[in-house]
Every structure is written in C-alpha cells, then in structure tokens.
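Only one chain is given next, in structure tokens, and it is the form predicted on its own.
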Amino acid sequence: MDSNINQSKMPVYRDAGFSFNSLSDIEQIFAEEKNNPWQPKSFIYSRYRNPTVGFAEAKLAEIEQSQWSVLSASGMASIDMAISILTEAQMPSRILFFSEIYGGTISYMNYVLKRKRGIDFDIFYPEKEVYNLHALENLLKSGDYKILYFEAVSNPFLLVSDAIAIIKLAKKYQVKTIIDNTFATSFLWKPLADGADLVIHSVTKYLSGHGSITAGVLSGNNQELLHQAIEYRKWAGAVMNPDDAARLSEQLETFELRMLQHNLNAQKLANYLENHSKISKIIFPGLASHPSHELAKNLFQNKGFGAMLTFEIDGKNNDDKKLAVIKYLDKSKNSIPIIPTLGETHTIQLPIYAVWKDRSPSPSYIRLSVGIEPIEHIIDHLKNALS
C-alpha cells in the first residue's frame, strides 16, 4: 500500500462476489477460507467475508480486548448466533436465563427457542433486586444446565448483577456463560477480561452511537467458537452490510470519548432528578440509594455507571400518575424525542409502561438514554417539562 494513503480507513466494497485469477487458484482461497476465516487473505463471497466488514469487526475486537468479533445484520442476530453455536440437536441442553433481560430476548427465547427448536429453558428471578448467588448455586450444580445467560446491566430498571461471581459459579460446574453487555458498554467492563465464553452487545446502541446503523456483534477468544460463529452466520445469512461497516468503523473512532461523556452526563443528571418534586423515584446506579450501587461500583471501577436512567413521575394513584406522563410526554417530546432505542447521541425517551405494560409497576416510570449534549441543556428541558 502506498505511503500516502490513509490506512486508518477502508474503502467500501459493495462486492458480492469477488474474483479468481485460475483454478489452482480458487482451491487455495477455498481451502484457506476453511482454515482462516475471520482475516482471510484473499475472499470469495460477501455473505462469507467482506474486507470492509471485517475491518469493522478488527476495531470492534480491539475495544472488546477478544481475539475475534463478528458482525451481524442486528443485536438479535447476535444473540440468536451466540446461543445456537452453543446447542446441538444431538446434546440437548437446557439454557438458564435471568429474568432481567431484554424484552426482545424473552420474545426469543418463547418464539424461536421453545416454539421453534424445542429448546428448554429456564428463568432465574432476583430476591429484592438482587440475585441469590446461594439460589443460583443450588440451580447451576444440578448439572440440568449447559448454558447461563445475562446482563450486566438490565433492561429497563437497571439492576446491576455481580457478574463476575456469576461468572465464576457457572465455570466451576461447566456452564458455558453468554452476557448482553449493550448498557455497561466495554468502556465499563469487558466480560471476556473476566471469563465470560461470549459477549454480545447491540451495536446499534453505543457502539455505533448515531441511531443510524442496526448491528449486532458477538465476540470471544475461543477458536472453535470463532469458526462456528462464522459459519452460522454465512449459513443463517445474518450479515451486516458493508455501507454500514464503513460508517461503524468511522464512529467507533469516537467511541471512548462518547461514552466518557455519556457516563459524565448521566451521573449529573441523576444527582439533579434526585431531588425534584415532581420524581418520586430515580433509578440509577450510581446513586447511593440505588439496590445495586457497590456491586456497579466493583465491576465497573469507578469508571462511570452508565448512560441509561429510570424515574418515576410523582402522582396520587395510578390514573394521576398516567395523567402525568401524558402531559409530561407532550411537554417534552420536542426536545426529548420518545424513540423506542437507546444510546445515540443526543437524549430520547421511552414511558416504560406504553411498551412493558407486564414489567412495569407504575403507568409513570420514564426510561431516559442520556446523550451528550452540554448537560445544562438536559436538565433544562427536563426542568421545563416537569413543572
């Protein structure tokens, strides 16, 4: 490559397929595919590999500090590979999931998972917002389970759970462990760091950060994983364009010093809602009253406490409180946009209770995904929106 071209970017290839010189020479790149497949030399298909894609999931792998990342068409995508890599229809094994996960997962695990592949699962509940490691112990040692999924961070309240203890009982007794990871980030906490067999994050969310791509990244240091992620994919045919690799690559740049920001903001903003009138209760981890905040302490090493934050407006009874939101909600969508997604840049909102009806104690909790616009300008749109 000549000296005077930029090599921090790759250029777009739209290439489906791409060309071979002989027949010699398309064995080699066959065989060679087999054998290397996350950094082959040369490529044949773009469903297979594509350079500008594979350059996306190199700087994805650095953030992640994991020996390989793959790129899917979306977080769902990612979560469906990492559990299938992981199943066999010939090994039967039941999967253990936490209860404080993403919606869409549970949706999942009844849809695809049991009604699809027949595949059993179960799910293991909090005590007092809080996971029973004891509990837990009692489950993982019966041998019933080859798989443990979690997150660190839920979604939407936010209970933080002691993963890397979790993380250590599902070794002791061979249980393979799986972690969403899209709201801690790998700027809090990298799980692989820790021994977690596969991480996951929705790259639609931070990584990419703009609300512009829809992605999803599964990433680990197992060899044998790495294959087989590869070939789950190409066959599955869950693979991610390259236009909107490039773009990822290019906002990856900003990664750190987004999510610094991101993190700085939600901490201030949380301190200030705190103390208004109008919120009878913030959830956030990084505020003393919160059920988890020294395990969020210990994991994430006082680097921040994330970037998501839930409150609940003050009210009466709950038709008070549904009242409440409505005003609130319009009062405040032009500023704060009500976009049902997380972690761009600037601030948007969700009322949990319109879209978790079922996992929502009160019609009045906001989910709040804190951008990085100067802070005095959230706070001033939420002041405006609360009085």
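Positions refer to the first chain, counted from 1. Bear in mind that the values here come from a model prediction, so they are computed numbers and not experimental data. Definition used throughout: the rigid core is the maximal C-alpha set that superposes within 1.5 Å between two forms. Compared with the form predicted together with pyridoxal-5'-phosphate:
Put the two forms on the same core and the Cα of L23 is off by 2 Å or more between these two forms.
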Contents of the next structure:
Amino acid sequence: MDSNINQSKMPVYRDAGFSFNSLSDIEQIFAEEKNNPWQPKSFIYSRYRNPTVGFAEAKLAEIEQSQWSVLSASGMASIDMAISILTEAQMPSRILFFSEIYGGTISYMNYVLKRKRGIDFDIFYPEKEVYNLHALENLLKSGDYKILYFEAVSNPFLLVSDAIAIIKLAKKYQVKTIIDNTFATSFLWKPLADGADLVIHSVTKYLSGHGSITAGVLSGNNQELLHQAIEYRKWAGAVMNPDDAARLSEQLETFELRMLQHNLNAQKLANYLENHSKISKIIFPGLASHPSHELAKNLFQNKGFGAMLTFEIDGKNNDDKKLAVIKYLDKSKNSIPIIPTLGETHTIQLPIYAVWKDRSPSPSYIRLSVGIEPIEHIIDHLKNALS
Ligand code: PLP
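Show the same protein again, this time as the form predicted together with pyridoxal-5'-phosphate rather than the form predicted on its own.
After this comes the whole thing, all chains and molecules, with the earlier chain placed first.
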C-alpha cells in the first residue's frame, strides 16, 4: 500500500540525538556527515541537523529562490553567522556598514566584532537621505574592505538603497555583500538573484509573521559558504528548535498572501496619513514625497513598498511634541499595541525616541508596522488616536 502520509507536512522530531545500531553504523554515519553535513542519509544530533528544521529550511530556500537557507535561533545569530563565515582570524579585514541599519546590528558591531573579536569596521553615511555611489566606489576601490553590509530598506527610517548598483560596485572590487532584507522581504526583492553573496532575514518578523517565533535565516548560492554556515552553526550552537520550525513551516505557507495584504494596507494608510493635519512628516517609500520613491519602484518592480511606515506627530517644539506623543500613545495603545518588534499580522507601533534617542530627529516619531487587518479598522484606530 502506498503511504498516505501528507508530504507537505513534517512531524516534529524533538529528538536531541538520533539512535545508532552498531559500532560500524556510528562510524559510517559520522564519516558521511563530514562529507555531506547538509543532506545526511542519517541524522546524528539536532545541533548538527534536525529533519523538522531542515524541512522549514527547504521552504525558505524556495521562497528566497536560493540554493540553500540555514536557520538560526534569531536574526542576530544569522547576522553573526554571515559575518563569521566571511572572516578569518589569519586574514583580518575591515567591514563597511551602511549607517542606516538596525540598532542591534550597530551594537553587535561595537560589542562583538570590535570589542570581543578585534574586527574593525567603518560606517558609510548617506548624504541628504541618499547613499552617494561615487563616494562608496572610492571607499571600495581603496581595497580596505572585504565585506559590505547593508539593509535594502533601513530600520527605522526606511531609506531605500540603490541595492542593485551597490552590489555591482562591490563585485567590481571583489567585496562580498551581505544584505539584511528583513524590511523589504523576499516578497519585494530577492538580492541573490541580483548577485548578492548572502542575504539574512530576521524570521521573527514577516517570514514567521505572527510574532510568536524568534529565528533568523541566512541564504546563499555558494556551496563552500553553505559548508561554512553549517560548520559555524554546529560549533557556535545557535540552532532553532524543532517545535518552532514546525510552526514556521505552516506560517510560511501564507507568506505571499500576508505580504500582499501588508503592502496594500500600508500604502492605503500612508495615503491617508499624508493628508492628516496632526502629522508633520510621513516616511513611506510608496509616497512620491519619499527621497527614494523612484528607486523603490524600480527595485520592487511595482509589487509594493513594504509595510513599515514612520511618521512624526506635529508640535510647536520638542516639549510640545513629547506631550503630543504621550497623549497619542495613551489613546492608541489598546488598539495598536506598543511592541518593539514588527511584521506581525496585527498593526503594532514603537515610539522611536524611547528606544534610539540619538537617532530620532524629534521625540514624536512613531514606527508603525502595518498589519493585515481590514484597512478601515486601522484607519479608524489612527483617526481616533490622533483626534
Ligand atoms: N535585522 C533587522 C532589520 C531587525 O529589525 C532585527 C530586529 O529587530 C534584526 C535584524 C534582529 O533580528 P532578531 O530580533 O530576530 O534577532
């Protein structure tokens, strides 16, 4: 009888270790694992490879259209994996980071890379909200850098990079590119198809999409880097657990559908807020007023502009703005929870100043992660909170 097991599902293998039959069995399986750690015939230990985690990784590779995708315990663990597999202690090299990136990545650079590992980096700043490609080329040409790291759409001020041109420049000077594509997502753009070396996502955000999993993924097309990624995960140990991986596999089935709705809702909300008298500034790449609107249109090929939106509540001065934001948060917190994450099905928000004082131009900037609720509900919540 043919098996009637549903191939689109995978059991949750909670096993920490897998069982062997004999001494020769152990020897053979360990030897095979050394040659082919990615697709072993038999499993050994879940920190090496777990079938349920592997099932989710295959789904992620399908979404990313990558040759491989390796899951880790968090987005930060994937960032660490990407940088670690491209750096060697015997060949010290500087890393060039774009300034507009997630604050946690900046802390990682300072604490882990510089302070703990002695790896140096430089930061490249935009001019008038756009990265100057001539200035970038001059830096890359210097031969000082081995890795270029940036976000396609930046957290929290949504600056869109001229990513395809940047990848081309990096290639010209043999600099490897790592792209954090958490905000844009692979729904809007797939960096590997445009020549990026590695792409990472905080799976905690849109890929899992329900705010119930902490995970990260690193994807690439180069087999040598895959072997390094597996080796690194095995020994650094930041693995994802199989229960979360099983839930992630289910959540990935609605990824495209969710992203479609996220993107549509964000555009409609941005159009509404753009004309609101209490909003002094709105930052959303889908608005013509955004400095990289045309760039985003090309990069995302009219599929949308993401679902993150940042706005400033109006006020005469900073004290006035602070008061306005306190009132706004108090009125909105029950309908739009204040949560320091993003990419959930529900609309959530974060007052930027409270978390990154030095990065916020004024105290009344709010980062909104637009959910997939009916758009009328989201607009109503904001209308009430801003009234
Ligand atoms: N990259 C971006 C753009 C993020 O916003 C975050 C977290 O907020 C991360 C990476 C880190 O991901 P995680 O929190 O899953 O470690």
